[in-house]
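Encoded as structure tokens, the following chain is the form predicted alone, with no partner shown.
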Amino acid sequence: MVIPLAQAQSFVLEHVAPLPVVETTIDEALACVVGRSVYAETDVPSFANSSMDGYALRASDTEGAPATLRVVGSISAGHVFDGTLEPGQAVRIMTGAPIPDGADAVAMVELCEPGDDGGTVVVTTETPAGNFIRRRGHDVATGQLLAEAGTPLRPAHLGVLAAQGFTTVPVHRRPRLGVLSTGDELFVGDEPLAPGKIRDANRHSLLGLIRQEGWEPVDLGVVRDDREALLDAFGRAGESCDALITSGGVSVGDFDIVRIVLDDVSGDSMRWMQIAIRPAKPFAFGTLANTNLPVFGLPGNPVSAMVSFELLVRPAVRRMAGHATVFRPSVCATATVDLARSRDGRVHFVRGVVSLDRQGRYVARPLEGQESHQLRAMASANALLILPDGEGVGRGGSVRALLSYPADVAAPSDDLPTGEADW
């Protein structure tokens, strides 16, 4: 029975939980999900500091200005003043030093000049109250939430956890995802092919999509269509990983020892699916009985492997890792041209390219090559377009798109900024 693809992927996310939460280096944190909220243990800065390059002084001493006050001291940034500033005393100071005890302002240099004497600094405006002090805690406040339970960390987190002297956060574990070619037919390689044999393509575009989102990729090679081969590569990754990914003999052939087997020794979870998309529309989930580790069966095809990935790996493993949103956000775009499709029921996933138009909206068109053996238009595509079962879009109609690779989303050649100074 034909399923809709909702179906298959409410099904395998309900048999999927997020992995244990685990303490990890700040430095190997990056894209891990926080596993418990973690809140500020001290100020930052922890002290008042000068936001610019210039004189810490009193306020009151610039009233009526141009004023002209004696230097009694320098402070770069690391080092700090050893006294009181009194009335009518400056003292010049660079970005980032601590602001003296007696001071409430700073004046940038390029405000002040030189005194005749050389002792004294002339400061040419009016200096406000706290003008260029970077408060104590004027980032993050002690006990300030940092970064809440469910958050992937990005780069700046992680500047403001080591702002806090953590070394440490705790975050749901990286997935390690185990990656297994199957069939007779695939051979690895650069020597010449010999009759009826083909380059595993599958193993390394499915490798490349769990580093692309962060995830620890475990090669598991080619595996024949052999029954005793299949159970070594499965017990292999019931070892090592958190979840496995098969592509190749999930249909409904004679030849699907791949099926048999998992079948076998997933003491009858597996679910065969045939779901109303193209291309992929074979799939399997389910877990191996003695691990409990997740099984994808993903199809042969090259584009087929790699759309299950994107519309039914993908959110699960997410969810893995602790995301709470798990499925790519989709755009609208306005089609370029005729996306013509007959209708057979099941919802099409084309390969296409979208950009940004000279008003800034989305807009879409088709790459050629859309059969599922053809890698070749998907590795030119930063989109898959959402073709409803009817007759498809005209151009000049809206679709739908899920953006693989929004960094690729282009505006005109000639509005793009020529160089640096055109920013």
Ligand code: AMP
Contents of the next structure:
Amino acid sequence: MVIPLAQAQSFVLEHVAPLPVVETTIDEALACVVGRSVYAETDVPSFANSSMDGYALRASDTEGAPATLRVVGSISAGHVFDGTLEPGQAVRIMTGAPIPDGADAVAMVELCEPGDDGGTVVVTTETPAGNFIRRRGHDVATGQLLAEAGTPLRPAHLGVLAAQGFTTVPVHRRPRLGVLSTGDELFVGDEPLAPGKIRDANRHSLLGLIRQEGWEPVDLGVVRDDREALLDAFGRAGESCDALITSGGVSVGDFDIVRIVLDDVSGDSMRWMQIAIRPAKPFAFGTLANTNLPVFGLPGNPVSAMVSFELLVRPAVRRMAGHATVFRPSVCATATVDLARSRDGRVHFVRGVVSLDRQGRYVARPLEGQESHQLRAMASANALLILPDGEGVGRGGSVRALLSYPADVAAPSDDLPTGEADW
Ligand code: AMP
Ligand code: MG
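Given the form predicted alone above, what does the protein look like in the form predicted in complex with ligand AMP?
Next comes the full complex, this chain leading.
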């Protein structure tokens, strides 16, 4: 029976759960998802300091400027002024240095001139209290929320946490995902190919997809279409991985061993599906009865395997990783050519290129080579264009797209001159 994509997605999502929360060293936590909300324990900055190179002074001394003040010291970042600033005095101060006791403002150096006797400075304009002072807690105040549970950690979070003096952060464990290719035709080694053999593309693209998400890939190699070899690989995966991703062997052929073996060892949790999408129609999912290891059985065609990862594995593993949102949002793009298709009961995911027009709006075009073994087009694509069942979308019509690389959506080179912004 052919089922809608949403039903297949719900099934896999129901069978996975967020991984445990572990204290992880900050520098190993990038892209991990915060497991418990983290709050500030100290003020940052922890002391009032100067945001300019200039002179620390008493604001009241500069009323009716110019004002001549006696320079009683000089401090740079990392050093303190010993003592208290008295009326009529100034301290030369550099960015980041603590404001001396008694001072309540900083005059920027550009507005000061040396005095006549060498020991004084002339402040040329009135300096209001608080001028160029970064007060304590101005960035972060004690008790403030720094990273909410469910937040994927970005580089700025790591800096914010480190500024608190935290060395670890509670995050969901980074998923460890085993990748296995199956098929008697897969040739391992760099010698010339024997007749009928092909090289393994899928393991490498799937390992890359995993690494790209910030997850930990485990290369489990290639197995023949052989029951014992597959069971052995399932065992190895169960020992070291949070989930296993296989490719090949889930169609209706006699040697589609993943479907057959997974059915035997997953009990009731196994579903072999025909999903109403193109590519990536066949898919199997099961949780191994002995180890509880979730196994995603992807189709063998290289484009199908990657699309299956995007639509079924990625959402499930995002759930395991602790993400609050698991599906990639789609954007709306204008088709620059006809995106014709025929009615076949399936949603088509067309490998395409999405770019920006002069107004900064998305435009989309399909690539040549839309069959499921044509991986080269996948490599040139930055998006999957979603064509629901029907006649397709005409030129100028609107199409939804999943952007694989949102940050890399570029202006067409013949549309905007290099480097010229349109805003
Ligand atoms: P299967 O899903 O096992 O029926 O395989 C479908 C097609 O994908 C066949 O043409 C296989 O030879 C091919 N294929 C399977 N696994 C891989 C792989 N790891 N790399 C490249 N092509 C593969
Ligand atoms: Mg096969």
